[in-house]
Each structure stands twice: as C-alpha cells, then as structure tokens.
Amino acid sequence: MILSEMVGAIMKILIILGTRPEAIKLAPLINVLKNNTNYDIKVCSTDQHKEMILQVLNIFDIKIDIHLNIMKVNQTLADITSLAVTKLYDVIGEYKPNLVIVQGDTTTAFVGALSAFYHKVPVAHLEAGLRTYNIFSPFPEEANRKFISQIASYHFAPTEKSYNNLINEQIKENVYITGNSVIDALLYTSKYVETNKSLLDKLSAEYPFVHSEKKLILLTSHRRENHGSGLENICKAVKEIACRDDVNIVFPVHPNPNVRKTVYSYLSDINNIFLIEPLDYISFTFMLKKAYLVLTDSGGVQEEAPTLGKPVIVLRDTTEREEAVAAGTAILAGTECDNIIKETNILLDNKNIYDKMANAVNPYGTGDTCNIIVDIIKSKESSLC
C-alpha cells in the first residue's frame, strides 16, 4: 500500500530529520503532534548521521517511518545534497503531506524544504532567522537557513532577534517567536536524569571522574569550518588547560573522521583528559549536569547550558546566537589557542565572573516551545487541507 493510501481527510504532516540536533530538536514536537488524533504524522530521517540519530529517537521512544539510508564514512556536502534531494523528492511525491517540517541549518533540513518547494507543499521551518551575515561561517549552515527562509511558509524563530533577522529581510508572513524546542527537549530528559536512581547510578560507576573534587570541563568540538587549523589550536589549548590540577576535562568525540583524527592525536594519553564515544541524549544530559563549565562550538549545547546554570565559551569566531552572549550565558573565544586558555582560566578562578554567568538567565525559552508551535500549526489547518 502507498503511504498516501493511508489516511483520508486528515492533515498529512511529514517531518524530516537526519542529524543529531535536528532528531533533539523535533522529538519533542513529533510527541506533541502524534498526540492530537486529527493529523497523521510520518517522520522520514535521511540518515545522514546513521548512529547518532538512533541514540536520540530511542530516548524519546520515536519511531522512524521512512529511513533513506545516506550516510557514507567522510561524506561530502555534494553526496548529502545529492543522494538526499532524489530520495525525498519521491517520497513528498508519494506521501502527498500537507506540511512539511524542518529544523535548523543542517544540508538534511535545507535540501527536506526543497524537495517539498519542487511539489508546492508548504514547510514549517524550526529555528529560523538565525544569521551571523558571514555566508562562510558557519559553513555551510548560514547558507542552508538563509535558503530555507526564502522557501519556507512558517517561520518559528526561537527568539527576537532571529525574528528581526527575518523582518529585515523582508520576510514578514507567518514569522513567530516561540523559544527553541531543544529546551523542551533538555527539561525532558533532565528531569529523567534526577528521577532515575539505577540510571544515576549506572552512569556514576561508568564515568567515575564526575565524582572528583576537581572542576570538570565538558568540551565538544565538530565544526566544518573549524576543521584544520581550529579545532588544531582547539586541541593545544585544551591540553594547556590540562596542566592544571584543579580540573578534569570530558570530551565525547564527534564519529567525524576528520574530528577524530585531530582529538586523537592531539589529546590521547593525558590522564586527566577523557576522549569518549558520542553520549546518548541522557548521559550528555547527565555530563551536562554534572559540569563546571562547557568549552563548545556546538549550536545545541550553548542554547542548552545556561538552563542548567552552565557558563559556555563559545569555540567559533562568529556566532548566529548572539543572545547567549548578550544575556551573559555564553562568552564568545574564538579559535585562537591563547584566548581559549585565557578566557577558560578566568571562569576558572574568578567566582565572581562565573556565578554571573552562571545565574544569567537562558534566552531560548523555558521548555513550552512544542506547544506554541501545535497551536499555530492547529490556527493554519483550515488553509493547509
């Protein structure tokens, strides 16, 4: 049977992920929706991360409807785009959805909106408005947005400013502000985490270091653009860090083998540095939790961090989340060695500075982002079916 056999009148949502962030970001949303009885929903991942997806959509008890299958080791943006515009193009063609759902900047969310614009189907776009104005930075998210904007019918941007962003642009039709959904996925498993004592248990015999008087450095590290010389100088920085006998540093690397190759060579046997595979969405909640502060160049983790009380030193040179840095959640370093080491060793020894950042309070919202969205998508049903 075709999937556009199943249903009859009711609103046909399709949702497309393939990445970590993105299966974060929409779990929650995808749980919201499948609880209203009036729309069928499928959720087609184009696997553009084949392991890191699975250890998302378990947590949130997700199942996928439609795999694609992308993934290769070391892929290129052209074999992402490629392999993924056909496949989804066939299935828009076949599901016949009334919406389509994306999130984000990644090439799956980019290339999910045009496959959906070639067959007139309408996208709802997660995260829009986000912008740095530097088309190489971060590369190449700021391009993807900037083209899901320009396609999309529903822009959900997570705050002011990424709404400005779109009014500026002239993009001023169905544009809302609604927090970022990834905090409603944090609270999810955070309050998980606090519930749960064989879990507690288990991960505190499994990462014992979180255990230490030391203060303990929670750092990731996966951006193209920092690929090379930035996630090189990331690398020295972080073991000059390690010199101090006051922290620990946990470091779950990317499976990217351009990532990996780097971490590896440059931080493998220092005994107070711990390289690990990816974590699950719990135990990096977890890891979260139990951090002093967060070195990163992730988008998710610095959106994340300050509702667990986390100051973040923001690992790019430019950033598309400037409210962190103006609500004093997140402190912008850069890729150079010496300001990581600088900035990381004053919220090491200045508690002043830290308990500022460490209270500022988070500006992507207080975990009711899914509903706001379900509510505006229920206000559209009368022009989408």
Ligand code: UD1
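Could you please show the structure of the form predicted on its own, as a counterpart to the form predicted in complex with the named molecule just displayed?
Shown below: the chain alone.
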C-alpha cells in the first residue's frame, strides 16, 4: 500500500535501526511520531549494537518492538547483510507497513530499505544525500547511502549540500532539507545532563580528570578504513600530543579487537591519556561538554561537537560532512601523523583560531528536524484526503 491509499486510515510506520548512531538520530523522531494518534509505530532492531542501542533508547523512554538478534562472533559484512535481509523481509511481510523509515549509512539501513523495496513499500531515508564520491571511503557507508537513494521514495537531506548532491544525481522527487536529527537528540540529552544533579555528581566522580585545569581532548577512532596504518598513525600522533603538559586526552576505546589491540599497544601507561570503555550517550554528552576540542573519525561527532562549541579535527582523508569544514567548525586533517599533530597544536596554542571555530555556526540545524520531518509526512497524508 502506498501513502496515497492511506486516506482515513491509521498509517503503519516501521522504523528500522541496528546501531547506536541510528538509535540516537531516530529516537527523537520516534517520539514525535508516537505523539500522533494517526500513526501506528513499530521499532525494529537488527541488534548490530544491541546493548548500546538499549542505552540510548532508555534515555528517550523508547521500547523496541522487534528484536532480530542477527549478530554473531566474527561476522563479515556479507553475513550481516544476508541474515538481516531475510529477517527484515519477513518482518515487513508480516507487519505490512505503509512506510519504512531508515537512517544514515549502515548495513542495517541499506538492508532495511532493500527489504522494503522487495515488498514495494515506500522508504523514507533520514540523513539522505551525504557523499564523498569515493566508493571506498567511508567503507561500506558511501555505497550504502547511494544504494538507499536509489530505493527511497522520500529523502530527508540535512543540508543544502546534501540536497544538491541528490538533485545532481537526478533524484528530484520528494527531496527536502530538514537539518539533522542528531541535534534534536543532543540538545535533549544535554539538557537532561545539565538538570540532573545526582547524575552530574556520579559522572564527575567517575571521570575526575575532567576537573583538571588542563585542556581536555576527546578522541574517538573506530572506522573500518582506518584499521591498520591509519589508526597506528593516529595513535603515534596522540602519543606525541600527550607530551604537552597542558592537555589530558580521553579515549573511549571501541570494542572491535582490531581497534583495541592497536590502541593499547601504543597508548597504554601514559599518565595523561585515559583509555576508557565506550561511553553510553549520556556519558558521551557529558564528556563532550567538558572537552576543549575533539579528534575523531566519527561522522556523527562532526555534527554533534559544533552544537556545543567544540572544534573538531577529523581523522579521515575524506568526509561526507563537508559542510562542517566549509562552515569552519571542523578541520579535515587526514591520518598522517605530522598533520594531526600540527592541526591539534594550532588549536591548543592559537586562541583566535580556536575561538573562530568554537563560535562558527553549526550547519546541521537548530533542533527542530524531527518536527519538520513529521510535518512533511503529515502533508503527504492530508493532501490526499
């Protein structure tokens, strides 16, 4: 059934997620949709990041309706894709949604869109149109986004640039600029942290290094394309930066064995580098608020950090978030050791450059993305009544 056949009926919407970033960016949208009595909402998780997803959704008081539990030890991308597509095909066939919503660039998002396509169910793609135009960077995310764009019926682009990317690819119907829902999620979580004294006391006690007079650098690195020499270069650079006496560096280390082995071999037993376990979203928001600057190869952090006035050094050779670089909130440093050191030292030593980045306008919106998206969905329904 297509949207035009929904006049006078309850619209059934299936929201598919599988990783923490998807949960973060979909959670505020799920809650806005659930506030509308005309929608029957089901949330389905492939459980790529099961525990981390649950941590995020608990913040927003969201329950998962369907768990697929697809993850097994040492799975390949092919394993994840084949198992997820089979299970999601069955879920969509049983629930018979009128609309499937996917987010971003994960294997779950691609397979969710593909499974909906097999049932001829319209797909809405949240965070559409991001491109590096290098099919292997980020891998496999760049390809996943392109695949979804060919399948989706509704494209919610976060910025004018991502909108134009789609238009230039001859995807011209139902393309909208909405901002990025990660800002909605971050502002909600930031306020939650700020207003919860017992939580603040707990986090402050758990991470006492945030109270140091030293500048806190928040570091994250986990991307598949950086495994090996890229991550080794990042660790070498961070080790050199840690020789400064005015910084503390906190690194929540991803559980992937390829990441942990490299990180601990280079960065353990350095007194101003704090290697900690991955942070839940509340703790991450707290740490981001305390940070002076951020070094990351994450896509989402490039969007989140500028919202809190934190300059970002991007540890990748390409980024699909070029708007952040153009706006001056991020620097694309790559994975060359010397360049990472140089760019970090500039921000630590030059207050004028730091302040210019910290006060640049975030290009990803102001926190009203989910309301914009729901208004678009409503307009597609009501225009046919």
